[in-house]
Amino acid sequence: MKDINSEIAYKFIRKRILDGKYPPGYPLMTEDLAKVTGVSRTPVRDALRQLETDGLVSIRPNRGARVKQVDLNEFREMCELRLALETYAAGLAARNRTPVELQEMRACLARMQECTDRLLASKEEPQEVLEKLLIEDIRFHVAIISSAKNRLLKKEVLRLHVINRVVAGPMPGRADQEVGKGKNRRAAIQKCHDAIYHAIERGDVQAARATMEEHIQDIIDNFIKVMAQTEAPLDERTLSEEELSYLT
């Protein structure tokens, strides 16, 4: 997507539904985007294809463009790939890690470990606190699929956590089972990160990979769990997440 319009467009369209401002089934009108974004509707048809490959947006003939939204099912299959693909990133940044891609992966421990401290320690869990062991979380996550050294996996692995995070949105208890719920299961995943960095570290590709499955699997039950005992049909939700760096 060359054009500067079509950019813009595309641009100013993806950050919307981030924000969650456009939520999953909200429908992409041509004309009211074109006036919004102050351009043509040819560039806003040219963003609204490209979302569409990138499977933020679903377009149907005679019934227009609208935010993707998916049932359980293919919920539940984007979970799965999630879950080989960086199964499998841990194994091979096992093998190509380098010592700074290491350092970086320490670095976002640590700031885990002293949020999960911090949370441990208190009564309440300041909100600022949760976002940001949140964002180290994720930091973390790419820290390893960027040292797997492979370009493609990346790409294809970072598309789903932007896909997973539209159609899905905030639910009650989706905090708690990102972060942890509880202050033992906050305990327990700083562990399994701590044991999956080891298992790089040392250069072991089948404990990474060991680890990182037990670990994204433990996640995948709860948000599914999550998803299937709330009663709102997916289309009814909304998002409210702070857009993260990796994700824009």
Second form
Number of protein chains: 2
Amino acid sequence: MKDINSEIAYKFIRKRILDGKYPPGYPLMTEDLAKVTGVSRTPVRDALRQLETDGLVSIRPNRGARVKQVDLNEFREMCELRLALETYAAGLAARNRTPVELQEMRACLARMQECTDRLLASKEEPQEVLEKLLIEDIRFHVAIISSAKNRLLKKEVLRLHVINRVVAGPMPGRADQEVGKGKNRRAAIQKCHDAIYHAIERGDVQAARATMEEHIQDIIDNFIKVMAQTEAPLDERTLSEEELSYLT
Amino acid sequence: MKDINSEIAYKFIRKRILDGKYPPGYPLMTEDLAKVTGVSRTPVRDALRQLETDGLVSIRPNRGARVKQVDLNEFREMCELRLALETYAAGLAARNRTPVELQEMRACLARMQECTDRLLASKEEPQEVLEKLLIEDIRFHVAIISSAKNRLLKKEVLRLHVINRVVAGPMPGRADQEVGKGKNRRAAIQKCHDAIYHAIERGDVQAARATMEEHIQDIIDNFIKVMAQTEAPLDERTLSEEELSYLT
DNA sequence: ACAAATCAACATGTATACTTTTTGTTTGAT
DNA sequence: ATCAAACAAAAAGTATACATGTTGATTTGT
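Return the form predicted together with the DNA of this protein as a structure block, the form predicted on its own having already been given.
After this comes the whole thing, all chains and molecules, with the earlier chain placed first.
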């Protein structure tokens, strides 16, 4: 991010958080991290601050840093943010997309269709295909956000996706959660994607928004369902007051 | 924010940025700030990082920090973000608002109406009334965001408002820009606010969104118009690559 | 005289010693 | 035996000295 050494620390810690080696709640002590990363405490602290703004770490004054734990309420809030941003982005994409971006989306759709077909054909659900499907799904969504031509919007959405990923756990085992389990569901998702694509292609802002909103809402509902039965909700309340400081 | 001393520095610098004493582009040198704030460079650096995540300061590696300058493109992007978030928030508010929150909104509307009436009556436009109008306007919007019951969303919107405020310059002189100049325009805004309120009151999600979107879009259009004739656009490009790091 | 390279100054980035705060344990009184 | 207060260990926060990089001016070569 900023400097050579703090960037080393940043990348190091971030990687481990995304890998799941530092799971949510894991205490991140500056001295230990300094030893492990080979830099001093100062750049480690910088890195932790940066990770805090990424939403991956929470720092409490005089009490150190931990890998962020997201309780169910905060998760809901993050989902609503995604919904607001990605829906709006789809509308922008319908206005601003270029031919090559449309081509990219079509390519993603085709590759996803291929994966889906393969899954429908075989009785088992090979992990490898599921993961490929997930990757293409992400690509598709990123292509749309990119077409919106708004870097801030894109950055924010990607940030939320990354946090989501940490909450959900590491890559292997995520695929079936996100891509959907039943064959019906998978077919439905494919249909959704098609609808979104066509709305964007014909420049229909309202339709792009509506279809995207429905799609994301569906993903989120499914995700929360899976999450609620898996995890025990953990909390970490910090009451606001930003409203007050805002007018002073 | 975090620690005692870095919080001192944070508040100190933030205040001056919002006051306009440190205008956009102003170089923020750690040593100078350390002297002025009475703390050492370390907490000053922390404060600058925090301000960077607030979007008020930009830090470039090995080249120091400056008060953030927003070029016209980035400003447009921020506006689109606001549009996405506040529009969605209005929809949530229509679902989640409580009676006392509705009361608060009505109170704001009444006070704004009073201001508007006073302005329509007198020939001049006393600065004091304009500022009161602006304050009530902000209160109204904050009340809506609060009713959405989403702290993340609210925090993000307030963050954008603060940046907007810095871009627009200090309080005196802003009022006429934001509140609108002509009497027609002011009446139109009042109508917009009423429409938004009624949609939220009757729990009409779609109408709340639609009216809010129209309203914010109108504010933004006006703002950009004023801004474009006032300022020469300045740039500060940093090419992304976050898309790449996202999949690794 | 102008361009490029060099050097000096200055600001940022880093390491480390020092201070303060937190946290858990021991000890003492009821 | 229980609770509380004092204390000790450890980690965060802070200050400062040192290293590294940037900037702009001076010098040198063509």
